[in-house]
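Presented as structure tokens, the chain that follows is alone, the form predicted alone.
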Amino acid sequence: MSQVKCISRRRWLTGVAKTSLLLGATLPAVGYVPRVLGAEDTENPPEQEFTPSVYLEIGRDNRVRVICHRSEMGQGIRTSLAMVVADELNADWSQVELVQALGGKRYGSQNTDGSNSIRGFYTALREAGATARHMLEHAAAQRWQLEPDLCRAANGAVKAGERSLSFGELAELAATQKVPDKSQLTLKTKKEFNFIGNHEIGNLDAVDMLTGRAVYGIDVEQADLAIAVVVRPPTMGAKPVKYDAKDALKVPGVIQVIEMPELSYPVRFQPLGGVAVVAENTWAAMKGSRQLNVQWAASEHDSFDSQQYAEKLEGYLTKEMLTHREKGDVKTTLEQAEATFTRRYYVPSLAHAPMEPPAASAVWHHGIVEIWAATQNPQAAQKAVADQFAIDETQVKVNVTLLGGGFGRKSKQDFVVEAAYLSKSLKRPVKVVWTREDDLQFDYYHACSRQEISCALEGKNITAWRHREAGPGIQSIFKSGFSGIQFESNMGMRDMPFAVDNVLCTSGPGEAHVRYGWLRSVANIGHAFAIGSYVDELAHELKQDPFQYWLDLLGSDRYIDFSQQGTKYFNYGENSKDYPFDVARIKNTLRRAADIAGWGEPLPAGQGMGISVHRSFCSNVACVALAETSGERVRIKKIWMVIDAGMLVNPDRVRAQLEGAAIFGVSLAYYGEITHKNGVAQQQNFDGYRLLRMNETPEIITDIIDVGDPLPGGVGEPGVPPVAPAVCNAIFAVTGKRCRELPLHKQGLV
């Protein structure tokens, strides 16, 4: 089996770090290089290993190895998962190390998406740690001939009076103990936690990341590894009819030119097709790809123009194709209302643009294809490759590297299938490298959306709420000819929380001309922008304070049962008993944000504030933005972010996620837009798809609400949705200019 190692630039970085001063870094006490756990390790663990769970093993060497089944892409999930297991185990944190799991169904879902790594596995991981603790204590009791109740695990050892045995000394004997039933486990109370909720725990991956030892998808090297760059069709579905393979092969280092399989529908996670140039090194592959001069056949999407499409969506708003929520009689109430208020909003298509573009390596041996990939979902990678080659998923072995960002892009496995296809064709290991141009032009884009919100007014009271939307949906990659949105309505539309008697939420058509997929916080981006902006507009129309008007619309403290509100609500896969839609907590989050930002206090001339709040992924986040004028332009000077996510495992990472969400949200609001003309994406690099720069980044203040909820909500995504409306509301407060379409730079405001 080939060994993973770092490429030369990583070795160079490591050398620099040895002789350089690293400032401002909080590092854990232990540095290490996590190993990869393969199927053979869990099915036949070494005798000295104590493996009470697929998530944990303890060896004679006294190391506590937490097996991470999720993908690390900068969010700190490997450290957070380790904290949960180690806490219930009562481990010594300095002895904890990470083991990255291969793709495998034994771990449950490995899709690191939907802000559910902690939410979905918090209890299971606690039980894994508690199981090991129980068995270690019983092993010590057997050794000492004592009652198990007299033996207690603490700080990496089991003690009884003056006697003490380390976990390593007990590992073999513990492995012979009967695995306890869940009813026999005693989980800790919140007061007993050592690691969970601890602000001082360092990131276990930090040393490797800062010293260059961390291995990302693009860093993988193997013996005889070839590098491939794929020239993909500029419009979806186009096929190559002519290309200059001879010219590409003249480039020193180029090995072979290989035509990729044609795209079929539905597109799912297939490669787009095109022509690959395979070479001995990355530079040769890139240079060779520029010599191909591919001519493409016509595609049904050649006429796609995003500007014309946005205009078409205006007409689609009234073509109500699906009803997502209906309560009362909205039509009659609107017709008979004292006054009505209607506004339309638009969010364009967006790219993921992670710092590390997609990258994957593959090698075939003895009927098995082994993958190394920066993937958010190794199980999906197994299935995509197995489907491509009509083999069993057990014949696909997926090693998960670190991810240089993901935001949902790397849960789509087209780049993994490309590597497997080219390795099989070439009969040698191949790494597929995506350039930044590839990343932006061939993404699974966040879908654009056009929205209209109307309300019926009796004085200052809303008596009817109608929310219409038109745009393409994510299901279009799974269902040929699918038009419009469906499940996306769950994310901020059908779960609108206002106390209104008559509600109607509908959507119209929206055909797909490119690949669409989920981006960090998914459809909450557009829905929160529309609703958060609309509330502010309505407040100003009625001469109300926007913060107070939010509270008025939210109404009394209550749990909302959406089954009684004319809709079915998926609640991000959680039951409403454990994760209720609690209006009181939404209001409390909003109040905290207003309080720490000093809402209502006098501001200097040329400054204004905007506010918004949103519930997503079973958490609540409120945002206040402070805008100030700078000549003819406006800058966001400061942002306050407040989260209520229930039980927080790793507060340091939660604050980091809020800070990142603020930057992500402001960046999208300022600059985020992918446009197409004649079917071709017009943005090719960061000169066209701008990201927020350091000098544009506002000061960010974060705050965490602890309401005593024993269950954790999502963290990675909920911070993004309220940012754009808060920013636009702040801009209105200081300029009087209302922004109903993003991005803001097109309006000359930023």
Given for the second form:
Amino acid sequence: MSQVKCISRRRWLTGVAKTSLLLGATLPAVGYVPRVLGAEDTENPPEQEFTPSVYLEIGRDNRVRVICHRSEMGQGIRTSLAMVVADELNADWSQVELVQALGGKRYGSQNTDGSNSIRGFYTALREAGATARHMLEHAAAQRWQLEPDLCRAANGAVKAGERSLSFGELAELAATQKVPDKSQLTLKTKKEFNFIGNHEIGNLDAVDMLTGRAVYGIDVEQADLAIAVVVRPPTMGAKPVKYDAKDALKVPGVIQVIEMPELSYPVRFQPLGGVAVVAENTWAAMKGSRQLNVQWAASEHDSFDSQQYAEKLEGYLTKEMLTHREKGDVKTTLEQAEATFTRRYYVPSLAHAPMEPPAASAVWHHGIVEIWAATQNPQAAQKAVADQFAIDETQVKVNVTLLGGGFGRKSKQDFVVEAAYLSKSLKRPVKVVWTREDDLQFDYYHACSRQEISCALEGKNITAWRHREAGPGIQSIFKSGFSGIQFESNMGMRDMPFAVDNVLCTSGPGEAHVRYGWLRSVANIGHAFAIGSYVDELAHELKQDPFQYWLDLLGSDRYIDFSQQGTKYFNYGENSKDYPFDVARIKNTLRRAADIAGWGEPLPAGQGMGISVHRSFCSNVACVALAETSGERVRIKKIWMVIDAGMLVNPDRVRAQLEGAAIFGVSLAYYGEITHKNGVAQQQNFDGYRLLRMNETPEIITDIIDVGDPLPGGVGEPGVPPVAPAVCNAIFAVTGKRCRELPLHKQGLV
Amino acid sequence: MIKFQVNGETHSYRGDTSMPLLWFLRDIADLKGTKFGCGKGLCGACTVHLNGQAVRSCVLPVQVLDGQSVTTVEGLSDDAGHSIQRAWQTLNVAQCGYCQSGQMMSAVALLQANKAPSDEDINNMMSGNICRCGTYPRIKKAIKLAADLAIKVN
Ligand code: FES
Ligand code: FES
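For comparison with the form predicted alone, kindly provide the form predicted in complex with the partner chain.
Let's see the whole complex now, leading with the same chain.
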């Protein structure tokens, strides 16, 4: 590993930015191969396809350009990645600029999900910055004929005594320096950080966002751009048999009516099919689409009824198809227990509903298709488009715009392929715009989940834990006919952290009649809801304080090695040395939340508190909710969110993510539900699929725990899981009503 | 032909007058700061000012606009120097930013009518604007900050 190549001079001269110092950093696991690439448009991608990098470019103009390979969807990643690079570089913040990377394997994974941008690239980016700093310092040493040790980079310049040269002045000479081996790099200590961990770094995209200049997927403009609105089959797989193209074409501005390719299984990221209306402007396309009156052939999913399906899942709980964790003898322990306690929970299907519905533009020229898309994963977009047209991924050029929210929806590339298809058919640049109705009806939904937890009890000790689940899973979009969950059990089910001798986690079937996909924190939502509610129920049953009981169940401070606990645990792709499953930190997070919320102190009549904690994406988040009755109903008045995500790069954005996660969690607990009748989604717009609004938003207090861990955990997702259980536990505390099926609104509770 | 002002400039339009102002702004006038979120007046992403009042441009057909004056987010300032933009920036309100032009246009209209809004006033005005990222707590703070900034300026 860590073999370092010198940047070849020739490559320098053929590169696009001839006067810049360009550096690449690689994924820690792959090795460190700097590349000359600022060449965002390079026609000659580097020979090593796997070289995954984030790039840094320092121009003669003294600008430090950070090439951001991850998608910005509100998590602040463009700014945060730049903070890491600029810090190790000792740049001046005012000289930092961002360049958004095209899709390309050379960057390593660009799949912006799994709360992995900082976690996955923190070290590599620091090394990229430190490498550049080293080379700039050596360039200055050469210029001044001094020992490199005497030349120090600070605030965008290298200094030695009175002497000073800006990075820009040194860029050319720095590019000729020997690239240091990793062992020659001195990474900064935490105390030396200027930007990492700084609370006061503003968002680099703020001014664009606040003046309306920021370009999202839906904002892309091209000469001669046509706009398409697609009428998709209301039931998955239905084909159009008849439609009134003529009526649509009569709408002024409508250019053409184009039938989309048929959907085949597995659905993956293919377009759903249907009929597109392409027009000179969005309004004409929308209006034309309403004139189509498409009649659809029957589909095998026509009878899908989510209500009946949810009931059917009850029966599936006992059809143990997969065993996810097995330790000891649960069956016998349950049979012989002095007491058992069983509860069932249900979380319905949910929609992502990013504020910007999916949107993508495409144009073909000379066998190359160029895309502009609000995508969370430009590499998956390349692949999906290449697969559809049987071309090479290198023939698909993907520009990533800002995303008006993603939450996992924009990891799925169906809308991108639609744009490519329509542009090819029309031989003209086309932008596909999804309406809100499209977004809610044709989502890759968060899969509904029925769960049952049973315990054998000896006093207040749990001697056996059985967790059963039934529901459809994400694999169904990649494998035809796949039934039930699979890897989802890694997210809160297998990794149940309580010290229990006998554990059994199983799942039953769950056929898919719609598309399912990952939504912010994925299966953690359902698992944390079930476990977080169950612990609270059990605590009340045993007349224990729920917070204390959580601590009791978590047991002694220890690292859990799940391989000794009857399961293989994926730990979000991290090894257990860097990211141990540390029970002490879970407890610590929980304690802090209880502490700042004043848990246990007397509350006024009509108020009650609920608590929950959950580890996901290698971070711990605890939530306390305060519920208050108002007339017949309850509302959540206040929420405390505490995170231990290890090392934090951008604390203000971490707080923002916690605020957002609290609202996302309350939103889904109150209102989140997508239902289907006759195969058709029943929620059309924000009146049917309600999201939390300002007047319903509780006060939110956030707190961050810093235990001195040098490595960062995930941030975007782990805030969501503990919210819904804390909310329901608080509602129980104040009303005595237990909500085991979300959403609360349907139960008449909020 | 319909003639109306957008950010002080006169636009004349001869096309389909059933077109909502939102799509006129975005597709015809190329002012893309005003966003599409629902098309049904449910989310506020498309909020602009019509003669100083906050309106949802997605449900406002161009035909009613003859002689009227429209202000969009682009009309607030070029450099984010408007007090509402400064407050938004100071408190790092935006996450994805997509809803924020609508949020700011609602907030500006609120502050024009009410120099020192209470929490309840803010809730009343702002609850038509959805933010999926969950920036409401900061929006609330930023409106109060903007109110202070505006008072200082005057
Ligand atoms: S787009 Fe106009 S209110 Fe939603
Ligand atoms: S900031 Fe993303 S929707 Fe409001």
